[in-house]
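Presented below, as structure tokens, is a lone chain in the form predicted on its own.
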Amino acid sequence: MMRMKIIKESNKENITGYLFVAPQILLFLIFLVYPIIEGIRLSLFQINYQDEIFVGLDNYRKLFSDPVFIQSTINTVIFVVFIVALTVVFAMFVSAAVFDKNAKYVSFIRGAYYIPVMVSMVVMSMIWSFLLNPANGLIPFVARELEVASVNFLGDTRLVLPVIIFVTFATNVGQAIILYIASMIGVPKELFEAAEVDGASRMKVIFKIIIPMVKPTTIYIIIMNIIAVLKIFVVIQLLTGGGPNNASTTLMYYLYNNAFKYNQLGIASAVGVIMFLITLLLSIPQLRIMFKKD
């Protein structure tokens, strides 16, 4: 009897957390475990306005023989590893060059790096098209006046690619610099103290100390620019349009063009999928790291 008792009032609680979670569950599953499925199903379907024809994995096979899908996912490689690998290393030296300084210094810096990521990513597009524009953007006009040589930079298929790069860095490194910041100020003092006590220089301190400390927020901040640069979208549209001849397009892009542009919903979905793959593929080692216990 008493076990009945117990049983029954376990039951009570757990259907009260049941219904905690049930509408964050609810919501999980129809806007992000359902939009999967259904982009799976469609990506191996020929779409058009009347028709949805299966075509089980043509859509695959024509994605891996048009080499603009594959301009397309080396482009998109170069900005994953360049813009991450740019970005968790300048700011993990602007942090750990700060973190621990006078609060009003720290402050400013905080200010003066976080003020493009609150900025909308097509304000700053904008920004950097009309500085660059070759025919009446600023840099190109202080180049001419100083007799210098002009450079096309969005125009050149060498250059293109280490704008954007650069462009989309200078835009989200703030974030990344104030979750350093935050983190390198929880680190405990005690071991700051008995590094100093040591006689241990700043490199030391900050490979020995400071890296190790903070790694669960560099996973974080690899997988966040991960997902993030995959889904590059709009500095392409607006500063290059995918050109000069497809040097600047990315997955996301070439997805858009497919999807809005050749009503080809089919292959946008199989484009999808790849990257959803990916985006998987890429972020489960860095979780397994995090959530492994040292």
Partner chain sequence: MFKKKAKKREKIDIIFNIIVTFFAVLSLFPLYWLVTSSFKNSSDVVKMPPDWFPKTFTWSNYTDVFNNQPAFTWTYNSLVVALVSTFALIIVSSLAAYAFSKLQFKGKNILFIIFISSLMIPKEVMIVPLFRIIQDFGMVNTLSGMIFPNVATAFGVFLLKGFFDTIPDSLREAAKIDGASEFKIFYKIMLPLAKPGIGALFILNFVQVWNDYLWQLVVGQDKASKTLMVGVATLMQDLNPNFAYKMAGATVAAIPMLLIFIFFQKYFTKGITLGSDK
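Moving on from the form predicted on its own, kindly provide the form predicted in complex with its partner chain as a structure.
Partners and other molecules omitted; one chain follows.
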């Protein structure tokens, strides 16, 4: 009798549990799991308006012989490396300088750097496009006044990458600053007190205590930013349209063009699969940390 009741109870609890998670699972299956599987399938087909022809790995083969795809990949890697490095170094610098100051000042610094993140890449890209406009933008004007040679920042193949790297970095660094400040405030005070007793300089405290203590945050910021930069799109579309001469095109922009401009759904899906695999690989270290703590 008793055992029957327990079994019945646990069955009931099982069913209640499933009912609670059912809506989320349903959405998850339709809009997340299925698209991943379908994306992999589509990447193996050549898709016209009417029919789908199985072509195996042909789409992938085509990709690697397309110079625009190669260019997009190289650009994306350059963006990832420089934007992530700039973000980590600068955010660490800002946070290490301010984290132990008074609360009002910290919240001003945090806010000032975070507001560009808040107002979105679309708005920021529009402002930068206005500021950089070669005919009447403020920045080319200042460059002319200072007699710096080139003023066509977005039309010059050598300048376009650094400019986009800067714009993206300047718009998004606030997120990393918030994370670092929170993490540095959380470092146990005894460590600083001990360092003070030893008479350690501030630089020494930063390099020997703070930076090692916030390592998990650094890993998190690096991974999150790599994934964010990987899917960089808005700034490319609004500032350069991938130009000049594909000099600033990225994987996401390439994917978008193939999917929604050239109607090459198979090719676009193949790019999506490649990007999916990269993000999956990248997220493994972070997931490990998250599960360890759970």
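Numbering follows the first chain given and starts at 1. Throughout, rigid core stands for the largest set of C-alpha atoms superposing within 1.5 Å between the two forms. Quantities reported herein were computed from a predicted structural model and do not represent experimental measurements.
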Task: Cα displacement of Leu138 between these two forms reaching 2 Å, rigid core superposed - done: yes
